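Presented as structure tokens, the chain that follows is alone, the form predicted on its own.
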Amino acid sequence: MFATEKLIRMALEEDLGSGDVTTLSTVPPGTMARALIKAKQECVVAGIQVTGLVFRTLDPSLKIEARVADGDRLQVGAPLMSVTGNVSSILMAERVALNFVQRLCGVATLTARFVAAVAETEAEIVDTRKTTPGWRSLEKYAVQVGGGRNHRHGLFDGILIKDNHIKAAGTITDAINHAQRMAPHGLKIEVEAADLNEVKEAARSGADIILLDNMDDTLLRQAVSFVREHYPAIKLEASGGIVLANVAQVAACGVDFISVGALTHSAPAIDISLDLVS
């Protein structure tokens, strides 16, 4: 929570600068009112606590009433939250609060669509490290709210050997051998493979998870068939070029996980408004 509070303070400072000249010029001091935050699109809610924290950070006297909880699915026009108190405080926090909730609802909503698309399969939707700088914990939380699963949070909590690591190490086998000797105890070793030969080498060398990178359906099915027959304990992850239009087709190939960078780097913000109502 400390990191979130720090991010909120930075966002408020960025927006307010030396002061909200419009509000200070137009709103009489001491004016009180109630504002309602409403969804203008269907969405999955994420970030309610963060949104309330934005208002309380700027003015602890504001009364926040959440009308929904994270994970709720809203129709157009549904209220998310009411904020009551000093109008100047409400207006000064408005944009920052909406930026947080629109972004996080967008991530949760897009994730929920991907999860629904593979619901008839065994595949799980996972995120990546392609996140907004400073927002990773929040965006990965929103992925969870949308029904997805978090991949590694950063470089420190998971081993993923990719093409450049392999080039630097020499071969896939060399990279895995180094990882097995040097990695912290308990961390699984995941290896990226671009073709069937690389899949076989990774499997034979002791990979725990193989990332099937940018493979077409034919190659995906061949890789899945080989691993399931000869190395059934190895988990398989598909990645690269996966969108809503083809995710079900990818899942049908039999992979365990499907990683989608778009969940966090390309989720469209949900249209959410704040209006003074009394």
Second form
Number of protein chains: 6
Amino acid sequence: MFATEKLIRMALEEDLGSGDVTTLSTVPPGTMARALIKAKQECVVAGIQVTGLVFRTLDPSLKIEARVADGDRLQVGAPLMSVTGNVSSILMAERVALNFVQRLCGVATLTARFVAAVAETEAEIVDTRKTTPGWRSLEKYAVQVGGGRNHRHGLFDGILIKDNHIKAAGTITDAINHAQRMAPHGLKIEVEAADLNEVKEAARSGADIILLDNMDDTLLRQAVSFVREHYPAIKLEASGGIVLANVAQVAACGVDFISVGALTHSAPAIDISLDLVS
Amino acid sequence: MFATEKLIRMALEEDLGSGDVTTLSTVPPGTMARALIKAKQECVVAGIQVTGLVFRTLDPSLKIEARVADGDRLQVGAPLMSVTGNVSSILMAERVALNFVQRLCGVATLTARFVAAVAETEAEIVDTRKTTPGWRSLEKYAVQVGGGRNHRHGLFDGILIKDNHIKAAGTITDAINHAQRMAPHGLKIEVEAADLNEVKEAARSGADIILLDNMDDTLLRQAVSFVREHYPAIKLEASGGIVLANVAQVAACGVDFISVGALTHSAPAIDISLDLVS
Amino acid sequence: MFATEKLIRMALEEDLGSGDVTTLSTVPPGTMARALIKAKQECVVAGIQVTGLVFRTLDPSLKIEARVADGDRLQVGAPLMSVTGNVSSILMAERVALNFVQRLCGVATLTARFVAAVAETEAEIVDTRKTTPGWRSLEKYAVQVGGGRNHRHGLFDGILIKDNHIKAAGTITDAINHAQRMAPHGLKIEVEAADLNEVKEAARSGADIILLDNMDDTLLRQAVSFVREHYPAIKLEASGGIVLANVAQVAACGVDFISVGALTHSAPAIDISLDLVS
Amino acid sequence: MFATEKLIRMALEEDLGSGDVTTLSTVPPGTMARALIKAKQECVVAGIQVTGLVFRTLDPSLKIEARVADGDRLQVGAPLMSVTGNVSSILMAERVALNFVQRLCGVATLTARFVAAVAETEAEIVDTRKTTPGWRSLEKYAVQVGGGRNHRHGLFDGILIKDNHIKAAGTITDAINHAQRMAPHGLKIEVEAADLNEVKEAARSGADIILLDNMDDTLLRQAVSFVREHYPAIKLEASGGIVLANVAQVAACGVDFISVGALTHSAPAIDISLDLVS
Amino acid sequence: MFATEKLIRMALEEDLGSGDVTTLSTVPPGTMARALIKAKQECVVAGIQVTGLVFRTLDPSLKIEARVADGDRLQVGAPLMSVTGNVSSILMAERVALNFVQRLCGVATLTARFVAAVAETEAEIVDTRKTTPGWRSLEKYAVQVGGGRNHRHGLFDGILIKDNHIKAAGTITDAINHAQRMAPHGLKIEVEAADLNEVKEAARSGADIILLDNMDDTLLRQAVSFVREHYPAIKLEASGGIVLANVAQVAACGVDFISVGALTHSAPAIDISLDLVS
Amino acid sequence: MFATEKLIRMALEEDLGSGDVTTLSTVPPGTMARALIKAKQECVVAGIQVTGLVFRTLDPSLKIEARVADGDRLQVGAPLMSVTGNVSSILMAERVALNFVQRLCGVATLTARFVAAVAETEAEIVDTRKTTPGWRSLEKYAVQVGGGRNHRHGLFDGILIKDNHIKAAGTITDAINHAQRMAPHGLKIEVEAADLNEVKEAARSGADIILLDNMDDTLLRQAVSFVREHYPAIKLEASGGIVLANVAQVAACGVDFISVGALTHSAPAIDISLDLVS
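Got the form predicted on its own; any chance of the form predicted in complex with another copy of the chain too?
What follows is the whole complex; the chain from before opens it.
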């Protein structure tokens, strides 16, 4: 639970190192001011709290006022927050704070676009474990803020039997049987399937969720139809090669969840800047 | 110097937490195999070493064989490295390892495209401090691998006097004078200028480098022409709003350096996967 | 995943502090010997690996040979492992190593007694989160070694809705509905019930597992009978006030799982000692 | 001196990991309440401060009110402390906080029983280094609270020459001579003796304290009588196989100290619970 | 940026370990008092803030009042600060706090003597990387307080090409050329030269600063004269074997900077003590 | 016990930060060589092992060969060790390694001078807690190497009742009584005395050691004479204002121990350098 504060300290250390030579040599000590952080692009906001925490980690006397809440949609030029206090502290924390918020807004904004694209269906957009190392919790939070839902957080809080596990265990049935006997009894069992036979075997063997991996629309619809008819309690998730251009089409096939790696590994940063205003 | 090994541990901790419930309950202990990591997109490779280190941090007995070197350009399907050893270890480290390499290849590949775009000029592509928190050293390394050059690493190893510092100091001249007196004598002084008057004042006051911020082509050419004629020892850097579509045009104005934040904050990840092959 | 190695270092630090003044002032440097670690009580062994790791953390040149495997039942006087190398290193690590193994054997041994007591039934013995702070993974591992099964590892990998959550959410039905909508979709929903009405509401609202809390045998049997008849997919767990004397009786009521806090919070240590043998 | 706060953080991390999925998905954010922590068994209280610190480490805004002081004897149902504030925070810290206090009360309560058993004699009950790894300071503190006295904290703050050291040094006399020459001059020298000859050699060679190891009553009385007559400045400690049933008898032999490993390695946890009361 | 707080914690841990046995057993808990920290030697003060931080790290309720500011010159007996609060806390932090301030005052005082010795010249006294491991930032700060100027902080924020680098690169010219092409463009290039030929080659190849290493006065004056005439933009630094007795003479040769390792590696501690005053 | 490795990492981090820009830009990767570390002053060697560890922490492939052992007396020019391997690694670790060894040799050398000065007497030279924060263990080790004996390591392994403790406790007698009752029974009780009355009270009340603080020769001799006659078991330590010039005179008064703060807080560094030799 202390991962975010550790990441903030790492980030400040890597930027400040032995000290901010520019600020130390040009800004008169003790100068006070107010700064405004603004969006220079339309976006969905995420990360207001962690951004404030960056400033306060560097200097607990800085005063932060949020102007928006996570989840708000901003127009160009809209202020996110103000920071008031020692100018040197503000300038020393500025870049690190912006590096956090620009990325989290990027993830929330991209997620919101995927969510909007499937709004007419029952499908939910979920994230993956394809996150930036060190950023798992923050990026998964931004996905939530953008309207997405979180898949398992890591390898520890969900069972997802993939092709490699199946190979090692022998068959889909074997793998599911082992997991039922040995894994903590509070976890559902999700199994990856690449074709209809695998879907059938997984369903028959007791899978709680089936991941339909890289299937085209025809196959997706067949899998959905089979499962809905014979195993209505099983949930279905589509995955693989899903982009904004095709996500609505995948959703229309009737799956429950669509997982999208790009939400966290390829969201472009939002352009956000800090200006001293007084 | 231990930041990368710390980031690897954080990444393994956030993914593995209390253990990989799927692998533990489906893969027979002691199974051995070889896995191949392959590019599923064309790319410039970066991060071979850190990727191997992820596997060896989790299990020092895994054997890593690099098939390519950082900087190599790969075709679709080309192998990056093989990993041989305990299957459970390979599967437990897989996602974290791929999360590192997919991002670093992304940064190197985007950098290489910018570098190629200005290849006919003298301009060098440099990075910025707009990096992912926790990733400063790794991303700056990937920029180098992609053919770019590193700007200062952080606030500690270069003086860059921006508009806010100038406001606080009074004038450009005041800010430069203070820096000359107080900063470590081994650092050059770079000053941001927004128009031709500021360029002239910075040059006159002893700036070693001038950052031409958000200037259009006409202004850029005037600034270059003035400085080359009167202060030939001063280096010039263009910055602000530079994308692949306009970078060649900026370079053609005759600046020495072009800094691009997107290299590190918005490079899309490269699609890279791991498959057990035996 | 690095928690065990961190705990070992803490344990060595708290025992060795600024150095072992007795060994340093009485044992001639460089003396070599072999030591044997032996059980002075009957027990089920657990912790062979972590015990060896204590010695090797203090001195990587020590040679460890395990004489038994985790899960083995030992008679009085049976050797667990030998340690060969520098006498000073062995004596400096001795107490910390024994402190680990005596506790883990204690947990495994007590678990094995509970498991034996219900061997005639279908019920499985599971642990709880009532573990020694800092020892969650090690103690849960020892429970497995003793033949028990792990419940969720922590608050992150299983949903268990207790009376306090129900109060806060309004009703059992409300709480389950919220969890179904918001929690990661790979987690089952377990709900605590104190009487038959709560069992019925939980079952009706979609609970995957029902925790029968502090129920007497009559009530337990009624709950089991109701659920088996109307909701055969739901799993049942008994909990509260279960000791060796009554666990067989609880198991005979037909529940799937019996959770026992004492496995980890009150298992007496096994008497284990180290002797230099050459 | 920061070991306790480190252990608290480890404990919170191992329980909370990536987040409390139950609380997050069932408790409405911002709900406030008061909780009461109560003993469900008679006990001697220890750990009020560290328990409060667990709550405040998770959420500094929680308000803690102690209802008793360490060392107080509680009846069944007596409240230990109240915690007021955000319900989610209280529920997230509850188990870890109880895991600390149930163990520390267990150690203090068991110690108090041993102390009571020797109350008619001059003997003092002391602890050993047989503590739970990571818990040395906390458990030794609970022994004090229960009326016991601390033996050395670790290998660094007391000289205790055992049989293995004697073997390595040659003789008891050699070992004592070395220690007198080389160890910090502020430490007394304690020597283990298994029979009367060893007691005599230790006394003659300058031991400050003699540990009478695993001696029966007859031998104990002989040793006490010899030392009191010829070396009245030497202190005597009995050790080995001492339980509640025989401790009074050992004390009656006239030793100064009785060391008991079970105080810290086998004290059963006290049953303590938290209930929301408003 | 967190290095100082980490060093303070290390220092408190190494002194306090498992607790202050003297204070715990002789000072009644809860006793309050005021203590005064005084100089017993004339000195230049440095380290007021870090000294206060030591006390507050141990006990945040201690109240610190500075009586002087860093850079002040003190007479024998002058108070530096008062500390008010719990006596036990004051006594437990006393030695560590004094160990910090006695060393930092030592560095500032010695630096001030060197600075005074060259006051009649243009030369500035600069420090080196010959600092106490763990103390780089603190000692460099004390040099500033004493009137000295900081050289580069470490290997990362300044280029200094020494004889070994030149050997490895081939020639001075080669080394400079490589550095110009590859190092961050905000760093000046300093080159060590041992004789006049090397000075000339360095100047010709584009060195920004030349380090005149271990030159006698005659050589120093020749080097200065050559560079001032032909390369007026180049800065000159003298280094090697410079002590209080000869520093004025070196300065008189006309160099810009004189670097002195002894400032940080051999400054004797100032005698400073703490007394309870009420 | 991990403090030294932690200090080495801190030292490497503070010197290397984001990388050695000089070596990276001038030394061709992969160049191999051998370097020799030599004394440029006569000295007693200390720190061979930690110095080697600095190099191996940076690059485990470096090969270290010690040419001398701790405690050896070196002439000018004598080699301490050779380091063979990657030149870049050697140059990157050089300064940190030398910063360790130059300080430790300084402490050992100064200690040896004090020890030599009292060689004709029974007095032993002991160190104090006036050490460099972060360096307690290393500096106390160097004192041993120089022939001195260690006083208590910190506040935890020795009782030393000073004037402030006496004030708080009431009288010397009160303070000693409290300590006898409450402190771990393996620690001797040392008491500071400023005049003959205090010496007598301390002796009468059961002090094991008396610290004769800042006494002149006359008073020292009176104290020694009184204690030797009436309390022959008590040890005597002189302290305060002892320098090389007067230490022999103090020793001649007949005390057992002389404690000298300057050994660790004011030992000048020994001049030691590294040269590439092939």
